[in-house]
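A single chain, nothing else alongside it, follows as structure tokens in the form predicted alone.
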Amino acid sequence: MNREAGIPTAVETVVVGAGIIGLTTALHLARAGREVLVIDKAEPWREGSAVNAGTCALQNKATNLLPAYRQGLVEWRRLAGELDEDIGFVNKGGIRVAQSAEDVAALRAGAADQAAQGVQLDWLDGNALRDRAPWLAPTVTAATFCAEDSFASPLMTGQALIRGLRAAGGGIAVAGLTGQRTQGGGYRLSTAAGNIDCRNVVLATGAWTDRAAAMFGIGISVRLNVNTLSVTERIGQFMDNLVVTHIAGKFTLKQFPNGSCILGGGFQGRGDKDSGRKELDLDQLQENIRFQCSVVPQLRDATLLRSWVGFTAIAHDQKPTLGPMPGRPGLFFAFTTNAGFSMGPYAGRMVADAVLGRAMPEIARDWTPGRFAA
């Protein structure tokens, strides 16, 4: 790479965005012997991927996207085995709970839909439920168990991916994208740290995908979510490393091996992605905590150490946007959905394969960025 003022002035592929999708895309390209640089407007791994709950479960995902989430779990297991560092990946399964009669009916219907997609579930109620999870509240009357449900540590994953990418020969730079123009069969990217000439650009910009796409004259409507999360003090292990979700939605809970519990689920805070402002909504935070304690009463005795909000986003049609942009050689999109952490490593592999000239899989046929060409 040619370098000027600390960043390359020319590189084969620039990946914009240093989250789970951007870093895995770049890692695959670097391991294939390709020249790749990841740029971000701030230090890598500081936004959506870094501030999410780490859930890699199937039971709380949209049924139509289950094949992709299952492939995401395959890639998570591969990452855990291939990276030189621990990423905190735990695959002990997960339970999805129901409390009211309406919840139980919805749980049965959802289980049938997931079974039709090949997801194997065990129905739990009565003694079977109490034996599997005696720490659940008596109001939880039924649950389904999925052996595939997992979680990973966002903090450990980010550190491992950054070091793994650098070890493979890839670069990372703090250089926010400010504009672009086509040049000589490729692109000249304007960044806050200088210009970079490249043949390929991968937009792995998460909640900012609409802003990045607009620089290339492409309109994508993105809905912003400002999700609330909390972490407790380290307490004695009692959840058997199971992921807990709720059929009523807006609920994820897990206990990491160090004993701390992560409470998530999508309760909304306030924020603005252009200014970077993020604020907790105390009413939403309290509702989230009450909901969690109604399912797992033992949480009432745990000290809450910290609560925060983080940005995620989803396209208006609720589909991922992955692969090459038709009619724009060298331009690729790497944007999933609101649960991008779960699918992220699979999306990264798909997009890297596309940059290497391989065809996108059939599963991604409807996810082409070409649907926004108009």
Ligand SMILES: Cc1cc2nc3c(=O)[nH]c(=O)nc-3n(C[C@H](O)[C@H](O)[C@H](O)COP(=O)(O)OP(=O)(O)OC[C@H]3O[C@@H](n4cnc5c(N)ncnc54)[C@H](O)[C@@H]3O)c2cc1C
Contents of the next structure:
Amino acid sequence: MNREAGIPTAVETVVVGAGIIGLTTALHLARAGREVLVIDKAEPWREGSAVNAGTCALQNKATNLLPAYRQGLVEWRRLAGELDEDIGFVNKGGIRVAQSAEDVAALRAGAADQAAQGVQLDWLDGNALRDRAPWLAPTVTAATFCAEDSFASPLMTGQALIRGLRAAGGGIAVAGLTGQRTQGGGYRLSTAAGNIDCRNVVLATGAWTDRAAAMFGIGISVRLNVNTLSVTERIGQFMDNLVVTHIAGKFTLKQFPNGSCILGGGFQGRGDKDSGRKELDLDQLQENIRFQCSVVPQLRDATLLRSWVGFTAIAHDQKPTLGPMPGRPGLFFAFTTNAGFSMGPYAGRMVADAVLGRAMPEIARDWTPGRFAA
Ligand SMILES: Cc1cc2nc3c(=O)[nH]c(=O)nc-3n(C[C@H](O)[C@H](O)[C@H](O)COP(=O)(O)OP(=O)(O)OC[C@H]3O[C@@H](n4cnc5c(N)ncnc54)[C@H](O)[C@@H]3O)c2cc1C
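The structure above corresponds to the form predicted alone; please give the structure of the form predicted together with this ligand next.
Now the full complex is given, and it begins with the chain already shown.
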């Protein structure tokens, strides 16, 4: 042990990053009886996974990634059943709404694409729509309902995962990765809390994956998104715990069981991931709130308690980056794409399996970090 910092000096697998992907990867490894330590540059569960909207819907996802998001939902249900604590997972379905004639045409086309992928959707308009969601504005003329759409509570999930990991024998420590060198068939990681020797290292570093990859001499280019989110005071339940999304994009809305409404969708703030600076863009925030109120007018009567921004990133080719790095034994990437909370537990499962020596599934063939080898 490095006694001053309290971190081990050697461990079989180090997972860098204590977000949804790092923690689920580590949980699977610990449950498989492997020695695993998660390190984070700051308090665990502080970044994207902690500050996101919790939407785990299918309807608002890119069609080509639907099978992975669907598997994400399978893993979310498993987590909800297997962890000892409530993670606030709610599966009451979701509706995707359309307001203009163009929206309706786009909704029909999108629904056809999703149906071709096996997603079951109900088309709602006229009285059927009003009966299903009387709280929608009259300007909403059509919607699709998907029974699989769900959400989870980021706050509850983080605490449950951290305690679940510890209960399974995994470790977790504050120790930012600053560099590495190969050492005895594995890696010697330099961290702010001391060196750690390990056989495997998993980079689950979210928006900082380009920075972490660079420490291993690998060039991954990512685009940073600084997403905005707001929460209202607790108000009476009126949305039946549905997840609401909009065919025009930039819209997610749900009411948590405690009555708070979470208004998201990806309106952009400002920030810098190296300094950690995060700022709301008040024009974007106002546009975000107006859009939400135009869809669900009842929100106008709710007091907004807090708005914030958080970092998330997407590789420039818009694909996840998951699994072993070819030619670099013991190095694994665990980086998804937009909506990484939804897919996160599936990514964690795949990467843990890869560390355990199992093959990555066919679906992940295009997502190999090997595409950045040059
Ligand atoms: C406001 C907002 C709303 C969102 N809403 C949704 C949503 O509703 N649904 C959805 O599916 N997705 C949503 N997302 C995206 C989602 O949050 C992310 O895709 C997902 O949480 C990424 O998880 P992760 O584990 O990869 O990264 P993170 O949760 O960001 O974790 C990465 C961790 O790595 C650590 N780290 C980085 N570099 C180092 C280093 N050198 N050493 C040690 N530790 C390091 C960081 O400190 C961090 O804790 C949203 C994002 C934001 C910001």
